[in-house]
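Listed next as structure tokens is one chain, alone, in the form predicted alone.
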Amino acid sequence: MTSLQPTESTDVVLVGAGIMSATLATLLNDLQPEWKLTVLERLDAAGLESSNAWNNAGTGHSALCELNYAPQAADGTVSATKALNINEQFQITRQLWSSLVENGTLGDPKTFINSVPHISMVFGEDHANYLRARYDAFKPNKLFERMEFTEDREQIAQWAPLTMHGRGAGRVAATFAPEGTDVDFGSLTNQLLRHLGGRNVSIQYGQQVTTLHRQSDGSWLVSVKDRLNRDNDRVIRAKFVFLGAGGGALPLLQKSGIKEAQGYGGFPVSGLFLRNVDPTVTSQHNAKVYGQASVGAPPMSVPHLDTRYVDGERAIMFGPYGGFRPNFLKQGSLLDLPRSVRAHNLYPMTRAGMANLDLVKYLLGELTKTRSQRIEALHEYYPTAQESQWELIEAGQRVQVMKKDKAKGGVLQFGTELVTSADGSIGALLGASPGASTAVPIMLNLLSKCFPSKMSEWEPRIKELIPAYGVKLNDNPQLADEIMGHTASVLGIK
């Protein structure tokens, strides 16, 4: 790029076509259609990264089954608090893809949510003993009062039976969640992007942003590089930014050069999962089975063997095991991650990477398993599977949070944080699970931080579109029931 002379103007860029981009794209659309929308993809299509149904697990995030959102204390209890946050999140992505299906926006709900219930399941005494406690600390609240709890083995095969066939002695405990569901984000990025074409909003494929350099205005020159034609290269005037690239957001927001981007750093993870396509074995396993992860494993590494539902058809995935490679793009540079490392990151990367050697142990041990002990690892929750039904795929590129931290001068941050700069100009988001399922309150989220002035305006809309907006479902009961009902009986969900 040799001028930084804007060859057009637009009101929003939008950097990457995943499911942020295009829940975000879709309320400004709705909320102020005048607006100009551009949103730019290095890939040449859609959905190709961490929005991909086979680069995550497509859980629907709800804290159903993912045991990690419920730590227990030392002295034995567990809190929901951090579950439910979860899930009311859930429940408010769920209301605006209901609306999204009501006035044609989304297509048939089949096509990207589908009922899928989920289990917790455990082994052993403590770890038994643990999924009680959490059990009687979520049973009591009304976002899990449907929540069930067993130790008989034949209840446990009638949930899912392939998880006791052959299982040998010792304690099994299991949670049951009927209302759970399996989401193709996939499918959903590309249904609301295929909307949105035409109206207003530009989507082009093959642009890779390179550098961004704020105005005195407060404007900003978004630098492209056309993948295609490099004899189409231009630089983008936008009022706003929004860095949805999934890893690839860091080192955008590093170049940024807003105050708010300092002292933030990323650690890359990757994972392989086993997957399972013959009929014969998917019919019999409807439900998504989260365990206990290992000592030291990222919340992303939990084991699960789930249901998944993808372009119609039914699969099994086992997994994650983890990995390590340095990009932050499936599809992106092994030097991305020496390339993060700043002056203002390195003491709270490195301060991080000290506390977190444990991580460090597990991802080499991933690193150096063999295909027979994944499929030992898989046995433990599907004893009697047979290795040749299964094939391993690599899954999507996961790049964690590194931040400053006053006391502990840096830490390993699991979970999704929006950095958004003083004036409201451009925001990033860094992070991971639970990421999509929420991605509608965390894009709520950067509208009341980057437009508050507009965001007044913008409610009465808004609660059209979620009708609980700014309501707790887990402390109105009888809003819960409406609400929640209302929206499974348009996504044909439980």
Ligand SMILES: Cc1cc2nc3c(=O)[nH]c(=O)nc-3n(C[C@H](O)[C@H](O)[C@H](O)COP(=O)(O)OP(=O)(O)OC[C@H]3O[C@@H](n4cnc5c(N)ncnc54)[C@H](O)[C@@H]3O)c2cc1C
The other form holds:
Amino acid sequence: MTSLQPTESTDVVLVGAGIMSATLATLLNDLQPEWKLTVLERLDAAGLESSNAWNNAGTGHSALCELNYAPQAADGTVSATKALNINEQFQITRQLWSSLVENGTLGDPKTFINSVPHISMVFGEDHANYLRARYDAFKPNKLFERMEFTEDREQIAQWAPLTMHGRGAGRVAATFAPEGTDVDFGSLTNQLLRHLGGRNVSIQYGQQVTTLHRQSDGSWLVSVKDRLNRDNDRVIRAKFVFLGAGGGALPLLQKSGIKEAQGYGGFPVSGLFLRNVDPTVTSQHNAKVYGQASVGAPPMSVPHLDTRYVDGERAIMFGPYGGFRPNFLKQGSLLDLPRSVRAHNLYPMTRAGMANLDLVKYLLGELTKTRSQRIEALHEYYPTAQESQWELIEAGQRVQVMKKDKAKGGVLQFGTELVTSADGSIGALLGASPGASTAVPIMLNLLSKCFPSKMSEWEPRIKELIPAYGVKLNDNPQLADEIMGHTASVLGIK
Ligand SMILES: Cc1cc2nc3c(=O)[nH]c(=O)nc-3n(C[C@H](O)[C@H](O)[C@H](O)COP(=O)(O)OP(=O)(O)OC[C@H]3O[C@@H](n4cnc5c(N)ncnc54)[C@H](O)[C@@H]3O)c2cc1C
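Show the form predicted in complex with the named molecule, please, the one above being the form predicted alone.
Starting with the chain above, the whole complex follows.
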């Protein structure tokens, strides 16, 4: 209980205006239009942190090219299970986006999604053998049936010419998936929120949530600092709170005091990309080319050479180069990490840190790299790249989840984690991968955890928006053709 006096009431507070809150607000407004939603964003506009196009790689993650979703077992075999799960999740995302284009919520799909084939490319005997084993495991599956494999240099040069110009001798292997995509999550976030403005959804910028208190009736009092007008600091009462604050979600989750938050910590990883906007170069590359992580490198630091479509312009990005900064948000504070340490997460964080010393070493090594060392890494993928054409840009912060583990004391994990209270009155999204591409299934999961009694009422509408909701397309080949064919045609992708 607290003595704070609320001056406003709302049904739902969504903290943060990134892709997660935008997706949840879109779903809730459709399913329960009479609910009043309030989006509170500390910055002056939507999608300026991780969801911004230049702060992430824009890969429509569907496990077509990211090798970390299919690690090789000690006996040399590769399992497609995790990759299939990620691909199924992206199909759910594709279905919602298609419905939103069809009903006019989203504009021309080219403004947020473009067809960019996904390629995995590796060098040397071991990696080439692994890629072949991965291809053999993937190919029989419906969702990966269009994947091609080759070691023929001519063929790879046709798929991604820049990667083969001037390349020296040695074994090279690649897979090609024509249905890959590039996504501008910033544009998507803005379009979704723009559509919601005025529809019982209040979107307020410059509003920082500082703390929150649970009341005895299960509602929340959310304290808001107005960064534009100090006289407007206030308290909002909400029946449900979503912490979609990206890196800012962990500190707020800790302040909520819910017992489910116990033991969670965060490890921030910063990043840099190289960007080239010269049309004579960008016109020669239409692919996302993902490689194999080097020893000790975290999975999200696997280098890739990406075609990007942002604001109607084509660019190429290479990276990310990992690094370390203690901020939880790009526009956050250097004190974010030390301030997040609590008695309940100190042990798990220490254990997770001790078990990941090679990661820390890797990130420190990346931090101290010179520009010419970064260009050297680029040359592995694009041997004739000209240094003068590339500018270094700062990526978004990723706060990797650290949490308790019975056997190990504490673990560092690279996925996303939904934390909800037992009474379903609050939910928070931690972590970053596969991230924005899976915003739709993650938010559907949040709805089923926090509003279990509403799901049977909502399900018919969810199935109108996402016709294959609850169905595994990989196990239903005919339905897969129908759904994937339809979403491809609506979204203008393959
Ligand atoms: C380098 C990098 C590469 C990535 N590549 C990909 C990729 O290729 N494909 C992919 O699908 N995903 C990728 N991701 C992950 C993806 O970007 C994120 O999962 C996604 O953008 C997270 O969305 P969000 O809405 O949770 O957070 P954000 O977009 O970060 O939004 C959170 C918002 O909350 C606001 N906020 C924070 N604290 C407060 C507060 N106290 N009060 C009010 N507002 C607050 C912030 O200002 C921000 O606007 C990448 C991420 C990074 C960093």
